[in-house]
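We begin with a single chain expressed as structure tokens, specifically the form predicted alone.
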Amino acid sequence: MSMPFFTPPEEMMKQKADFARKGIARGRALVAMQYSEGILLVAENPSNTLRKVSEIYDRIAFAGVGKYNEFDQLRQFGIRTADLLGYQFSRRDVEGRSLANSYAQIIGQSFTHEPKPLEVEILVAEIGPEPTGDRLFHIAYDGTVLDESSCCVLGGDAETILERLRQGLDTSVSLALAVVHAVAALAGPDRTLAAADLEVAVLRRGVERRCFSRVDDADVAVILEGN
């Protein structure tokens, strides 16, 4: 009688983590940072139809890297959850923290119990009435929630990009300067990213309801050319 195949739990978790990290690292990176009027989100994304950054609710944005179909399902879940909560109670009751916790449970459950973990990292960004109220919730492939401060990088060579982003980081700069800084961090010293290679969006403070808006390629091109 043959012995059943057994993999120690710690080895299984390590294999899953390695698998998820490799899948996420193959994708193009995404940067989020505070600026004078709110939160800026810049993703390296040449597609005009497959979006990495989107609106979830009035003050909340979603960003994802990794396997598109997996993080897009999470995006749709977030929209449905936020809409239902806002309808049942109040729009003010929809918070980024509770949404991030829901995402963490889904991603963590998949990582622990499913044969293949989700190859995604996601960001839930929430704009506050003041800069101190801004929130960047980074949810990793294993369901870990990180409450980031001032800036955040997902996907690609995240550590190197984050190091470049933190050099000279100033959260009080204008949108144009913030875009230039974020794009420089994404590109690095050996590449140049054009407006067509980027997806840029903001959560703007002081807007009554829908704080999310996209910055179109033409405006991004003007900003980058004027640098």
The other form holds:
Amino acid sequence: MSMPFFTPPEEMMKQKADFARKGIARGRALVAMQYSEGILLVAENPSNTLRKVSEIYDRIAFAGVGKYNEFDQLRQFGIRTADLLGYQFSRRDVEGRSLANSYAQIIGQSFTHEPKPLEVEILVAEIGPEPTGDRLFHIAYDGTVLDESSCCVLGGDAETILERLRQGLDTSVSLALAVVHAVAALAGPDRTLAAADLEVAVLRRGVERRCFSRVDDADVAVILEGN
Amino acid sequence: MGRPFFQIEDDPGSNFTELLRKVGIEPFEPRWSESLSVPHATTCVALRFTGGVLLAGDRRATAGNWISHREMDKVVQADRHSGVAISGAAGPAMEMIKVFQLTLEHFEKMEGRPLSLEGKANQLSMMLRGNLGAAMQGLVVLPLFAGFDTAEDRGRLWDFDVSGGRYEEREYVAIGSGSMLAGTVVKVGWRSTLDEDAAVELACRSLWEAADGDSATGGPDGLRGVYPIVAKIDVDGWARVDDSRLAEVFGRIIGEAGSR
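Give me the form predicted together with its partner chain now, not the form predicted alone.
Full assembly next; the chain just shown is listed first.
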């Protein structure tokens, strides 16, 4: 009788983690940071139709990097969960924390049990009534949830970008200054990014219901040219 | 309720009603019998003006000969560029509006773009068809849908029948128990050159006459400060006409009625 190959669990996890990390590192990065009016999300994304950043609910946004079809499925799951919850209870009962936990379960489950882990890293951003109530839940490919404060970076080369982003980070600046800072962090010293290479969206505080809105390419171009 | 995570062949796509069914919630199941006396909502009108479309409705809900509510919102925003008004059994009507609003929002979020105006009207007609069972048991809901079509750059409006029939109207439409009175006033006063102010005035007049002749339609209630809901939808989207302006218009109408 032939024995199946035995791979020690440490080795298997490591292989899976390396595989997922490689897949994510191939894609371009995304940053999120607080600014004076709310939370800014900037993704390097040359496509104008395949979105990385999206609205989930009144105060919640979703951002994903890695394999598009995988994080888009997670995005749809988030919208469905939130809309069903809001329908059955009230719009106030939909919150980012429980959604982030569901995501962590799904992604963690897939990492442990599926032959191929999800090659995604996602962010659930939630805006509170005050800046102290803002939440950035960063969920890694293995289901690890990180509750980040004021800023975070997803995707390839995240550490270098995060270092640049943290340098001179001011969360009380205007939208224009925040966009410039975020784009500079994404691009690094050797590149410049144009509006067409970017996807910019915000969660704006003080809006009565749906706080999510996109900043279109024309407005981003004006902001980048002005600085 | 299971998690809304689906296999490809089982995926409801961007359709919220279908999603509700997949997770085991049936929003339009008939659950009541005819003998129940449930609150009913009444007169609403919609008319086109040069910049878009205007929706107006009174605030009264009745149960038999009783006034059950004096501040009901029968004219509500559906999304940025459309609104819906309802007449009929208040409970199922409110539920229908809630599901309708969510359906539009759900589609917009899932697809990254809003439904076309015609698509929205069609969606509402499918919900009515779903409500047919309850309608046969006496819980009739009849909505009216109006919006600004950004693709065609004009206001458009639709009325419906119980079985889900969807009829686009060119000029105006009135629904509910006072619709004959309100509709006649709008019919006589409507011109293709009507601007926003004139349209607000005409809508208020039509509701005034409906309330004057139909006991189930509420008039302006100066005592409680409750006025009909009037909303315009133009290229900039939905906007309620505020009560102070309505108070002024109704003040003028009452003055004229007194000096006849």
